[in-house]
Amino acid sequence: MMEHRIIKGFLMGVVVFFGSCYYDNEEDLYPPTDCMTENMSYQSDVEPIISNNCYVCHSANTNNGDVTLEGYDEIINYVNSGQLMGAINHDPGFSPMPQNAPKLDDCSISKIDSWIADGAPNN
C-alpha cells in the first residue's frame, strides 16, 4: 500500500514536472510575417506586382486578349469589374492568371486586395 503511493506519488510529480515545462512562445505560435499590406501604394506595391506577371502579355504592345493593365487609367477598369481579383485567385468563372503558370504568390494577392480595399488609389 506504502508502495502505491511512493510511486503514484513519483509518477505525479513526473507528469506535473514534465506537464509544466511547456511555454506558448508567441512567436512560434504566430510567426512574423514579412508581408506588409498597409497603405499600398500603386507606383511602389502594386504596379510593380503587376509589371512583372501580367505584362509579358498584357501590356500596351502585347495586349494579349484584348486586356492591357499597363498604366492606372488601363488596371482600374480590371479593379472596378471583379475582374483582376477573380483572374489572380483563380476564382472559378474567370481565366486564372497569370495563364499557365503558378498563381501568384500570397503575399502578392494580399497586396493588391489590400490596395483595391482601401478604394485602390492612383499613389
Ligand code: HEC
The other form holds:
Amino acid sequence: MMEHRIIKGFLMGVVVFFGSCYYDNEEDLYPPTDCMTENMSYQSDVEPIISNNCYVCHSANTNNGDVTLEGYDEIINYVNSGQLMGAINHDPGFSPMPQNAPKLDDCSISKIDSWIADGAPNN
Ligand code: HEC
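Having seen the form predicted alone, could you now give me the structure of the form predicted together with ligand HEC?
After this comes the whole thing, all chains and molecules, with the earlier chain placed first.
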C-alpha cells in the first residue's frame, strides 16, 4: 500500500515536471504576441535596439566597416539606402547583421520595420 502511494506521488511529479517543460518550450516556439509596433519612436523604441545590438561595432567611436549608426543623422542614411533593413533581415546582397551573432528577435525587427514604414521620423 505504502509503495503504491510513493509511486503515485512520483508519477504525479513526473507529469508536473514534463507539463512545465512543455509549457516553456511552447513559449519559445510561439513568442508572446504582445509586441507593440504602433507609433514607434526613434528615441524610445528604435535607438535602444540599435544601441544594445549594434553600437559595439557601429557607434561613432567603433565605426566598424566605416558604418556609424549612432544618432538619427547617421542611421537615416542606412534607412534610406535600404542597407539597414537588408542587413537586419539577412536579405541577399547585404551583410547579415549583427555580425557573428543571431538575427535580432522578430519583435525588434517589426518595431524598426514599422518605424520605417511611418517614414522613419526623428521622434
Ligand atoms: C561584431 C561587430 C558588428 C556588429 C555587432 C554589427 N555589425 Fe554591422 N558591420 C560590421 C562590419 C565589420 C561591417 C562592414 C563589413 C561588412 O559589410 O560585412 C558591417 C556592415 C554593416 C552594414 C552595411 C552592410 C551592407 O551590406 O551594406 C550595415 C547596414 C550594418 N552593418 C548594420 C548593423 C546593424 C543594424 C547591427 C545591429 C543589429 C550591426 N550592424 C551589428 C560589424 C558589426
